[in-house]
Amino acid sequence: MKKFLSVALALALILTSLTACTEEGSNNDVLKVGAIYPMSGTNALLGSQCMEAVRIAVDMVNENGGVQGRSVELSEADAPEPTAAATEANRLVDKEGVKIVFGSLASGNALSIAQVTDKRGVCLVESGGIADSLTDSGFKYVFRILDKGGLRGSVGVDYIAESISPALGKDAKDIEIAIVHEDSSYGESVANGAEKQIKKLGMNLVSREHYNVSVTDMSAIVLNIKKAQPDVLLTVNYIDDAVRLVDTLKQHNAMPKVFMGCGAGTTDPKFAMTIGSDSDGFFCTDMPTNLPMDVFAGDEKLYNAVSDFREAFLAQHKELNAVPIAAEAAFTGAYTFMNDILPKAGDLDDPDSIRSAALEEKLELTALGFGWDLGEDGQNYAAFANINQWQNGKVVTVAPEKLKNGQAINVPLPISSY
């Protein structure tokens, strides 16, 4: 009996050991990543589109063998606002065991997520939030693939000085500009960058207004703009407030000669769909979007990836004639990080190893048309903003020269009030 018990105990120990090894091997075969986007609330449309884009990126990477032989497993989270973003970041780290988080559309959400992930040694790959503070706060494991807010504002002002001023028959220093922006870190960053560049170029800032994104009546703001009568109105909005601003400008006969939107709301497909033909000529300075495929002709693998992504996304959205820019950015962040950065990391379970790969890797081109070159602060200094414009319901790139696919129209706007 003792001999039998000894054999039984030995067998039990062997089976336990084998089970543990099997489980450990299974875990080592999977790379757990998370994605946090607002799939409910005011930004639900864009957030859901971003999540779909990340899913497509994960599927494409897995179809090509995963990352270092490990299958990528995606855990999703809905965060309509910053508090929820922090809560969901904790859940993904603690309960789902993710090593990397993709996100997050809004700067407020990005900052809340970073406060959680950075302390836990989890990497945040940000492809939406452009607030300067995200890469100016000393976070170690935050990597932003796109331009920062201050730069985007200054790019808009440069275009006003170089191209819009001549079109209006004025010297740049005679152009009068008003700024109106939502008051989160996103709006403040872009507006501050614009104001700084206006002063640097000796142009005239005649008004700066701000508001909370939940505003329901913009009459007071618009009446101040009407009083100032700027040549150009530079705006920073999300979608609902962007549409509300345009409606109120039209209602009070306060539409300026030029409407220069800087990101988010004015690039959203819903903007032109809601405003209709009056949107023709509205500028929407933002990341490069829906670039001609010949931009990627020199990189066959990237060409095929961009083509496959657009086909897969539009197959799910037959109501759209182009991929929304937020979804393009979400795909680019997730795909670039999994396809180009993580394969160079020595240890996928070590955030410092991932960080080293992210900072050391240099790419001439990503799916957004610019490269990858991170500074120590995690900012991609190869990223830049395009000058885009709504024309016949589509976003057309009018600058820079190397990426433009059309010429600017309607300067001044046909619906200008003065």
Contents of the next structure:
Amino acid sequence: MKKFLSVALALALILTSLTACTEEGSNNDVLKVGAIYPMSGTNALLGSQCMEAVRIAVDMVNENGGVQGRSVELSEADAPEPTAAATEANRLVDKEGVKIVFGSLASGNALSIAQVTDKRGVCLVESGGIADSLTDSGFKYVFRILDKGGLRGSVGVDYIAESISPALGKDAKDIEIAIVHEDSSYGESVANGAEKQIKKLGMNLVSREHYNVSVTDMSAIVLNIKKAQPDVLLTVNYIDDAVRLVDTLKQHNAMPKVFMGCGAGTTDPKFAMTIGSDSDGFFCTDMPTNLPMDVFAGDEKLYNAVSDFREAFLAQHKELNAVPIAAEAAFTGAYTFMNDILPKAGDLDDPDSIRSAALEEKLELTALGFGWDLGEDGQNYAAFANINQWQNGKVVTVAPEKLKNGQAINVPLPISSY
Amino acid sequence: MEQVIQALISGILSGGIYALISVGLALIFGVVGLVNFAHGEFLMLSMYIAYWVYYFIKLEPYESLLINLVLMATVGYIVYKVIMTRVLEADHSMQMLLTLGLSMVLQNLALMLFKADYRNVRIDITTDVINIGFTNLSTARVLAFIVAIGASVALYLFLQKTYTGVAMKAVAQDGKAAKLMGINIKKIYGQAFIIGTMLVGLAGVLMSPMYSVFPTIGANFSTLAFIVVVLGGLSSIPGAIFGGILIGIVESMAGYLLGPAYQQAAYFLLFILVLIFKPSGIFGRE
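The block above covers the form predicted alone; next, return the form predicted in complex with the partner chain.
What follows is the whole complex; the chain from before opens it.
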């Protein structure tokens, strides 16, 4: 019996190794990539949208023959918070053998993933986390396609100084600004950038408060805003807390003259759909979003890709009237990397080769309306934030001049309390 | 000063909601002896029921209250019969692991069935405000507070004045002695579990116009509910009411006076202090 077991075991081992060899052989035809987003937990809504966007990008690339003749195989991972993000990054790298990871929506998750992937020579293509530290920490294989949080905050403040102050009939130095932000590295980075710019321009910061997204009552936050009575409220939020902040501002008659959101929470269609016409005139500083298709008219392939993506995404989300910005960014990161960068890499299994291609490639335009020009730190210095405004339930770009598709309205807000 | 009073009132109103979520938890712990980690998910379930009834048949959460309570009672009955009865005699750690598992199953089931979308019941009361003097009170919160206190007092009277209520208290005090006195303790356990589930269901109905519902909404409130229950004295109903309002006040005042960043730190600090100086909770028996 023992002999029989030994023979059976040996046969099983041989068969396993043969299967492994076969798999190894077939791996040459497949490029394994991973995607890590919060599919459960507080950020699950945005995370699921991002994952859908990456799936669409992978399908599009595969339909066009894959990358260097290799079909792309996507492994998905759910990471509701940074610890899970690190665990899932380990799993994708060690068990699934991915060479590239797309992520991560939240900056905290991005930092956790980068700490795992960078050491293993796996590339992280980040299209959601905007914390400055992600590209300031010396990671070699982290490539961020979008702007830094600090920049986003400062762009919002610049717009307040240049365009909102005159509309309010005040000198920029007399404008009073209050900052309220959620307390993760995302909110912190944007708020830091805004505060720095406020000081640089000699403007007046009357208060700065931060809160945890799980806070159940926003009254205390809003009463502090009411006490400060700022002209402009600059906020950094996710969707649900942004909606509750607006409701509580109205409840306590504390709505300022200008509401300037910075980040995904106030740019997401769900935000305006939930609060309705009250959003008319709310600004949101973010990556360019839902740009008119004629922006892409000079690049037929990109034009078709953006058009196909929007159609495919909205077909799955009939309740939405526009693609959420987080999903557009996730698509842009995955699509640009697979379509424009990887085909130029000498060896897809060598991270240094991929890094060289990513840094050498310069693109005039991506699906987000800005180009691709990475610095040594992996940051895309062609990325910028623009100023959008909700008008009749739609996002209208009011700055910068080259992407502008409408004039700012409702300054001061008609629902302002003072 | 006006804003300090406004912050105080806002805290009291939020505290009423915390109290209502917590009394169900305190009742289940007091009578059945179960630490129900799935309590927050029952809240989520009730909010989804309110949302879907509103979505499909346009009944506002207050109008669909009875439907919601009947469904929540059914959920409570099924969960008790199918799952909880199997661990009634088991070790506390087994019970906790089971309810923790149940909470994960419910959360992920909701994620699978309803996706991660934030769903809102935005009706007139969502943004309605009652102005009394210089204070601006959310009508939905005032209503939730009144109903929450009313329901908690009704539960307290039920426990004091009815045969079933007194039997529940007897089981809570000494299960074996209650059994010897002829009380069907399994039936009492089931009734307490169902009432506890209905109370959190009521909280879900009242909260639906104020909060978005999504699969993990329960987690935002379940930690608070556990703190309230421990603070109040574990199985004490008046303790849960008092604890809920106290937490609401501390959260709001700390947020206003020290800054929003200190809201959660303040009630956790209070929690630690109570555990150090009165480990059995404010209303708990030594």
